[in-house]
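Only one chain is shown below, in structure tokens, and it's the form predicted alone.
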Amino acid sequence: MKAVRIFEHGDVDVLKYDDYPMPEVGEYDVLVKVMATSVSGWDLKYRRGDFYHLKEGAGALPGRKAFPLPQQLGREATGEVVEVGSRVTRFKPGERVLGLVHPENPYCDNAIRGLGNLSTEIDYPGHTMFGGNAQFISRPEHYFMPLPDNVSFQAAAAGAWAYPTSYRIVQNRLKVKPNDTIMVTGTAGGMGIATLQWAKLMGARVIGVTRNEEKIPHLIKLGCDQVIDTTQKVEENRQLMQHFTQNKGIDHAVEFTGSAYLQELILKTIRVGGNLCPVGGDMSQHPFPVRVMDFTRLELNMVGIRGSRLIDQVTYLQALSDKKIEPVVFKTLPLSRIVDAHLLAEKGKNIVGKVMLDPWSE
């Protein structure tokens, strides 16, 4: 089969599109013909080795294995079942499926506590097991979910990571309510758009962020009630946000970028008792610039996030089937053009939405 793997960390030249052996199918496994996969921010970081310092020591992710090489990237994948192992009971050939980006181990202590996203002794696609950037994948049956007939392969794959995770941020970690104001940084990316759509669905007002003036109309069309341009001075944007919130400040902030500019702006505009969720961005161990006095003067609530639970992934598929949300696809390229896809996702200036891959087109 055709697939893309990396054998070392580095620039796009480490991406090796080639012929590789078909994956083995164990007695509990499901072999799937991949119809849609993607390039995510995680894939870019994994390829570069941005978080290799997390392998050991205080920065390691509890319950997660190290980041192995070689690796087949692609956190997201959908497709059609072509073969099942002798002990498989949930699926049969011909059925459409979505690969779970955060499968759960129901027997670990974290899952029993309701934190299945923190499951231990389990592999995550494109993380510690081969991901979806291939023509075929084989995984245990509980690593898949049935795909509704009215949901396309591409739409389901495009949001499989971003939407469940952002749903948990908005609904579970921040507890966004109708009429709340939420600032979402990195708004034009997959995670940003997903957070924007969930927040609007929950009745919130959304402040989007961009450093590219050409993206402002797109973000307004997607549902942003206000967009700030980070090429302007912090004080100018602070005044704009204070005016928008009638001097109350923002209720919530989700920070996807790791930008010091945006971190400063958030701390200057979040209201007393507000909620802040820093996500992704700079995967190094640089501190978020919050002082003890910031927590005291604001009675600030700061929460972390590590992926989605199974219930969040089920909620995503149901909302997608009900047409309540719609992942945005910027461009689809053949898997053979993986280098172009990474360059587009990593350095493209006018991207709004997701870069997708088709394993079967030329």
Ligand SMILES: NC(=O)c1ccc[n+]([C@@H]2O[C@H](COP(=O)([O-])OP(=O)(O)OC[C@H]3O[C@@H](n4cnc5c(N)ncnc54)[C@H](OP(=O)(O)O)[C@@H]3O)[C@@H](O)[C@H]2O)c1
The other form holds:
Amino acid sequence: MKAVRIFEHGDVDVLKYDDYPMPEVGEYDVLVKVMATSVSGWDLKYRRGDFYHLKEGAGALPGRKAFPLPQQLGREATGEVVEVGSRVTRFKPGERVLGLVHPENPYCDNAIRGLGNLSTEIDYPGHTMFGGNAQFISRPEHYFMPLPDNVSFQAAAAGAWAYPTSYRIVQNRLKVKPNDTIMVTGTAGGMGIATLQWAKLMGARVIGVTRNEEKIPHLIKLGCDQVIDTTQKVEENRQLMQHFTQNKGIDHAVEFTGSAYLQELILKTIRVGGNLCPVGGDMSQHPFPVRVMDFTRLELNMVGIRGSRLIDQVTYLQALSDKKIEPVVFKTLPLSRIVDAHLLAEKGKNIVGKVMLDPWSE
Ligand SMILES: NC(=O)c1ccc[n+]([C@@H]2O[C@H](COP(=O)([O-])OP(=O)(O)OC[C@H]3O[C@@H](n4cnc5c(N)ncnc54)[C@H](OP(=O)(O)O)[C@@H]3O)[C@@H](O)[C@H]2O)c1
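Take the protein just shown as the form predicted alone and give its structure as the form predicted in complex with the named molecule.
Full assembly next; the chain just shown is listed first.
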């Protein structure tokens, strides 16, 4: 089969599109013909090897195994079951499935505490086991969920990581309520769009953020009530946000970029008793510049997030089937053009939405 693997970390030339052996199918495994897969922000980090939790040691994520090489990237995948192991009970050949980005180990201590997203003693596709950038994948049956008939392979794969995780951010970590104001930085990215859509669904007013003026109309069309352009001065944007919130300040900020500019703007615009969720950017390098006095003066709530629980992934598929959310695809490229796909996701200009991969087109 055709697949993309990396044998070392580095620039796009480490991505090797080639013929590889078909995956083995164990007695509890399901073999799936991949119909849609993607390039996510984390695939770029995994390829570059520039993320601290890939290595063992002080910065590692508790319970998460180190990233092995060679690796097949691709956190997201959907497809059709072609073969099942002798002990598989939930799936039959011909059924459509979503590969779980965050499978759970229900027996580990964290899952028993309700934190299945922090499961230990489990492998994550495209991280510690082969990911979806291939024509076929084989995984244990509890790594898949049935895909509703009215949901396309592409739509389900495009949002499989971002929507469940961002649902957990807004619903479980921030507890966003109708009429709350939420600022979502990096709004044009996969995570940003997903957070925007969930927040709108919950009745919140959303302030989007971009560094690129040309994206503003897209972000308004996607539902932002106000968009901040970070080429403007912090003080100008602070005033704009104060006006938008009638001088109350924002209730919530979700920070996806690690930008010092945005961190400063958030600390100047968050309301007393507000909630802050720092999620992304170059997590190893940039401490969030919050002083004890900021916690005191604002009585600030700061929450972390890592991935999604099974319930968040179930909610995602249901909302997709009910047409309440709609993942945005920027472009679909053949898997053979994996280098172009990574360059587009990493360095492309004016990108709004996901870069997808089709393992079967030329
Ligand atoms: N903690 C978790 O569980 C979790 C889960 C998923 C993802 N993440 C992290 O969340 C982040 C967002 O993911 P994503 O897939 O949506 O990423 P993405 O598509 O690569 O980027 C999001 C957006 O951020 C803006 N941006 C990027 N670098 C910036 C910078 N230096 N300063 C200001 N803005 C910048 C860009 O928008 P403009 O060009 O419009 O400014 C970009 O479209 C990533 O860092 C990812 O690793 C964390």
